[in-house]
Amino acid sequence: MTVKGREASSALRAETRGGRQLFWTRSLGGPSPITGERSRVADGAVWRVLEPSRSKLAAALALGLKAPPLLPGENVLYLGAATGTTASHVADLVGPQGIVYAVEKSPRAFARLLASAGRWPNLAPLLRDVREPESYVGLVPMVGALYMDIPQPDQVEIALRNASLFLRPGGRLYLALKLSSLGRARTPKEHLEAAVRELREHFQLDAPIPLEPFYRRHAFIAGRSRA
């Protein structure tokens, strides 16, 4: 199988089913405790769907982003982890060699984020607050790709300023963006023309993914730094 022109790399699988593209990814967590997601045995290992219709991941990867986004042995630093079921297929994908530093700010979110690193070892979860990348310097290394999905109106801004911390150069940037959480004063077209303006500035970005029919509002921008 593979994924958007590229061989898919040994933790991740994709398949059309019933004119519906689903991802699969080797778990390191054993069997899905996520409620809803499902998972099968094959080639002696563990898998666990990630549908396009529940992660905005895989609904990029559906609609055109290349892959496999993340490597076997990569440090990710994963900002607005919820409640970690996205963050966990990206600890698959990096495998155990490498080690997914997921922040989020909401202890209810947090809680269940706790449950999944228990299962998944290269999940490390920080409660902190993305806005405030300084409280958890120390706690994480230069790492090799940024993964953010957090609905907030200065998501470019937190997106920047957390990479100018901690992504290493030539490091990739991977970014859920929800337009309508921007404001009123610009179209969601506009939004993103704007959020691309910017992010341009410091990386060299692929054309932005738009997330329709999966998520109304979306895009999904994905660049590397500049050296």
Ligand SMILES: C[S@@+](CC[C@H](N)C(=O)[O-])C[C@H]1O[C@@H](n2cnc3c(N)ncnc32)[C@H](O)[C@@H]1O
Given for the second form:
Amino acid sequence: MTVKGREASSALRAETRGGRQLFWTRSLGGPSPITGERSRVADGAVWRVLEPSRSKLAAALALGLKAPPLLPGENVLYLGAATGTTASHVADLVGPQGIVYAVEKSPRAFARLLASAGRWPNLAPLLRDVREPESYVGLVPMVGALYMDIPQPDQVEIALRNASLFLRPGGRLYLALKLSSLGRARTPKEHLEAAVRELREHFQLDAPIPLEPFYRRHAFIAGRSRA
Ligand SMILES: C[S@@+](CC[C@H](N)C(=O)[O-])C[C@H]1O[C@@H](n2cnc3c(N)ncnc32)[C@H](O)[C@@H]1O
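Can you return the structure of this protein in the form predicted together with this ligand rather than the form predicted on its own?
Expanding to the full complex; the earlier chain stays at the top.
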């Protein structure tokens, strides 16, 4: 099975069903603990569905993000993990040799994230504010990839500050940008252009991927930090 014409990683599969594209990750944590998320057994493994309507990562994959986005054995800093829906799939993708450091500040979401993490040996939840990255220096090492999904007005600044502390040179950024959270002074298109301009000073970026029709006024930005 291929994802956008490439050989799928052994932990990621793509499928088209009823004209809709969806993805499956080989689960490290067994059947899904996430409400409403399907899992199935195939080829001696449990696979969990990753649907574009439930995950911006899946939406980006369906809309053109080059796959596989996260590599086996990679350490990832994940900002805005919420209850762990996408973060647990990212943990599946990096596999048992990688670790996903999943930062979330809402105690309520964090409680559910912790419950999932009990089943994913490589998911390390941190109850922290991503605007204070210094508070997790010493807990998070340098990582190969930074994934961020934080709908805040200072999304780009938060990404840059965390990248400067934790992303190794040449490491990759995956940013789900909520354009409507960036204020009313500019149109969503202008916000996206401004974000790309700012990020380009530090990253080589792929073309941004608009996440419509799955997420209104969202774009997914992927890039590689300049060494
Ligand atoms: C859109 S949700 C993330 C969904 C998740 N990435 C997924 O795909 O499963 C955004 C999350 O960011 C968290 N968040 C917002 N501001 C934050 C901050 N300053 N520090 C840490 N987490 C924050 C929110 O509590 C919320 O859970």
